[in-house]
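In the block that follows, a single chain appears as structure tokens, in the form predicted alone.
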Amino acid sequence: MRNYAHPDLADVTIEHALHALSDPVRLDIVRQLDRAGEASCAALDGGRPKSSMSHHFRVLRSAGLVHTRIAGVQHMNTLRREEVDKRFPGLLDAVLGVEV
């Protein structure tokens, strides 16, 4: 089974953080990791094809908003809050604040 690869923060822009939250699925992803802290992609998936679920994990891993760390035959996540908090200050409260 393979790792994932994670980007330095530092890397990261806001343009592509911004990106990967405009997403209603990823947006959905990302609050309902802030609540539970973490959570595997089937918690996540919400009904949806593995193959979209497999694309929305890809754009928030690579802007450096998600950790996804391998458990036996489960994907796990977490939301990258301290650190994108220190790259981005006040995003994700913001983001997260606003009910669609």
Given for the second form:
Number of protein chains: 2
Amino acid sequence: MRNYAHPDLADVTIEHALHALSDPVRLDIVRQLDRAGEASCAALDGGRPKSSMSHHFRVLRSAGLVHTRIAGVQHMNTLRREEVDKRFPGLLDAVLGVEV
Amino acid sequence: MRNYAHPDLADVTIEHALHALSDPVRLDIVRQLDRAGEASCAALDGGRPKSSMSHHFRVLRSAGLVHTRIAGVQHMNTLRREEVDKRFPGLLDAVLGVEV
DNA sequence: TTGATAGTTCGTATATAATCGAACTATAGG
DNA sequence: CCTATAGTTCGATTATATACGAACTATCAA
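Since the one above is the form predicted alone, can you give the form predicted together with the DNA too?
Below: every chain and molecule of the assembly, starting with the one above.
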């Protein structure tokens, strides 16, 4: 694995983004990235198996929500905030702003 | 069927709402209700079987997004706009405002 | 009361998604 | 070169969703 492909936000549908956000594990990841700014996969796993997390990060990347950069042995994730905000204005604000 | 139970929005999670909105058929229903204000099930079916539509309306109701009132032989649906806006501020604006 | 209309419920088939162990790949450090 | 670490990929299992025909229920109108 040299590096990841990240889709152009123009190619991401709102359905795709909503689906990615509708899973509790992934929503938790997104919330943590929103606070933390950048984090490795391991830092966000909450005790779940690596293969499960790998699956969820893949879904988040394919929905254009998360960017993953390889930094040595770690894969560092960030929210694609600006791009997502441009493509889906107000969506992340709404989702992240909810009283839980 | 005398009438429907509609959940209190306080009992609806954001995950549940996002999941309900992530299906293209249901998103289409929500868009149409947003424009039309109120519509029967049949008016929104786009040629799909009644049993399929019944399923999707049930999901939308259980996510607190749609209210259904029985009017004679028809079941009239509306978006629960105000309540959803109070529970998930900005969510419907974001979802309905997207460039398709 | 008969028939038409609108929608539900049930059952089943099929598709999609989540979970996670095991084997694998890549990088860093000793 | 060896080992540990971080994460991926594969494959199998299980869970959850979707799709939709068929039979049913409720209402209205003739």
